[in-house]
Amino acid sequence: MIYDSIIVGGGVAGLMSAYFLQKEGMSVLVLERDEVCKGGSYAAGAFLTPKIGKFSPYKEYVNRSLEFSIDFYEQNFKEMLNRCGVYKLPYDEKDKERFKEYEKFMDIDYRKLKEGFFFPNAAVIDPKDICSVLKQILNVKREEVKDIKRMGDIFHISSFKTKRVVFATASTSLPYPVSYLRAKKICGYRYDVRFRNCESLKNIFHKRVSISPFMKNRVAIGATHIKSKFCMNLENDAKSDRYDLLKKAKEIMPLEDVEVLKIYKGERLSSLDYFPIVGELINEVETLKRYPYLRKGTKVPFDDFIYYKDLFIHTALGARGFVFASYNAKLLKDLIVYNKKLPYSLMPVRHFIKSIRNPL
């Protein structure tokens, strides 16, 4: 069999990216290493809250994915959707005089509040759940993909056989050179647990951490965002809550009796600027060598550069990894299926001509 298209990696942005390229009516295969959402993406609170601030880019890509994602999640995985809205609160004097200034940017439904916003259009998902229902719906292979082969239109991945491959891992050391795509690694880790009282929480909090309900009668506890450099031995940080996420939980509430029920962590890949890195993949060294000007800052259209025919990247998700994924692998298929153009703030393209303006 020929695949329409493998996706390699089963974290959340590979699997919503074969879930919507299944939906097209495509064959589609995923291929991990190990088990689905293992890393990461399991170890994400899965928290859906807006950004606040002033008007960037970024926010309001944030904001429109995560508009698109709520909506997505309650259409497709309504009983797995806490749809609560989170409290935004300010944690320092400082913080309080950002928090003025950011209302004259509010773009979204908001509530204000003595300290902070509230904002109803928040949710939060049980990470474990939703990956483990895309996981029964989609055809999933655990293989550790280690080469790639191209015979004519066709890529041979171990014995399997496709027409397209989407890279969805956590890393951008892939078969094909892509230096140009630089990232970093950020850590975290996260808490389940019960505490005193706990079944009377009904939204997420934020402050430095969020603190969430999930719907088993538990609460998460989450974001970290560790350097990848002092993720040394990030169980045993978990372990002994290195990084104070107990700590900063009871900054905002009270947390009696707590018992945590279970430690999640893991590694996430990030873009030093935040957006994640989705679309095709540039032949960088086709590229330079038919157009070497590009490295004197000549302007050349972004069409006429040379692409990996048929080979897509979906990655670089960072902390909002179940805000972006949906929406991202939907503009993905747009893309894949009727070739419509990616914003550039997600092209890989933008990496290519930072990497060549800006060499390391």
Ligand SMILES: Cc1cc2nc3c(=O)[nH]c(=O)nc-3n(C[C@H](O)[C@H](O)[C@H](O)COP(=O)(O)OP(=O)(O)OC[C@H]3O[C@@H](n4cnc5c(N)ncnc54)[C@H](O)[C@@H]3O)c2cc1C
Second form
Amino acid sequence: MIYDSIIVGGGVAGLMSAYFLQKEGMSVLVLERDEVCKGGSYAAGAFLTPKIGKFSPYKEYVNRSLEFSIDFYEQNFKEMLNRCGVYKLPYDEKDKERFKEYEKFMDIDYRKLKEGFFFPNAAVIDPKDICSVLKQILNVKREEVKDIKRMGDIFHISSFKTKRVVFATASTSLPYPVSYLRAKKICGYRYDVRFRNCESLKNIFHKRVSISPFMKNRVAIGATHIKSKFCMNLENDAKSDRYDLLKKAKEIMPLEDVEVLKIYKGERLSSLDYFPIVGELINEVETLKRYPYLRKGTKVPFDDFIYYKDLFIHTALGARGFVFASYNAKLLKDLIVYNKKLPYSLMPVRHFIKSIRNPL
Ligand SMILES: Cc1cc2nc3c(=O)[nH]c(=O)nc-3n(C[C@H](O)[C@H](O)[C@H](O)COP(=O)(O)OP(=O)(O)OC[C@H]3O[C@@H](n4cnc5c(N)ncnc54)[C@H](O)[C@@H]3O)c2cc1C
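Moving from the form predicted alone to the form predicted in complex with the ligand:
After this comes the whole thing, all chains and molecules, with the earlier chain placed first.
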């Protein structure tokens, strides 16, 4: 059989991409080298919270994705979503001043508190639940993709054939000649804990870490901020709470008699400007052959670049993968099925242009 699409990678980016394409009636196969959602998606909180700050295209994108994703989970996976709202609290005096300034840029529903804000349109979802339901709906096979060959219009991946490939591997090194994507890995933890009176927690609290409401007999505490060079010993670091997750959580509320039930650790991939990378991949060699003067800064409309036909990417979801994945997957589906353009801020082409201007 020849699949309409093969998605490489079964984290939230890959599963959501597959879900939206399958809903359009396409035959879709997900190839995952491990179990689904065992990568970054395994460790996530997964808190769905807004971004505050001055106006910026990134903030606008985050809050639009948030609105979309909460509606999407509500319509399709209602029983898994806890629409609990979030208390965002400043962490020091400087941050208090920033919060005051941010108020004039607020573009979402909020309530002002003595210190900080409450946002009712925030939620939390259990990543394990959502991934296992998606796994049941989708066709997932265990396979590490090391090599992709194209013969005519068909891609061959091991014994599988497909008309189209979407890379969702949380990586920019792909088994295909693409060298211009730039992103970095950041690590983090989630601790599942219990503490005295934790059953009464009904909302998310966020200061320097996020604390979830009481769900499934535990409270989740999460943060991702550790540079990749320090990711090596996360297991040991977690045992000694080296990055002070519990200490930072105690700045929000007293955690008495804390029992750490489980520690999750994971990596997330972030592009340098935090926007995810979604869309068609460019054939950089052929593009530069046709337009060598691109290297000298001459502008060429990016529609005229040479793209790898039917080869796409959905990656670099950063610290908000569960906020972005469904929105991006919808945009990707609109591109693949209806040829609707993606926002430029997400497109791989912007990385290509940057890489020509600033080669490594
Ligand atoms: C500690 C922590 C807390 C977080 N908290 C939140 C949160 O509260 N809210 C939120 O929205 N986000 C949160 N995130 C971020 C979120 O988890 C990520 O953005 C998201 O999971 C990324 O999804 P992904 O599918 O791109 O990557 P992954 O989940 O890493 O999936 C990539 C998959 O590709 C597979 N793969 C790779 N190469 C191959 C190959 N060659 N062949 C086959 N399969 C391959 C991997 O095995 C993996 O399963 C958190 C992340 C961490 C680490």
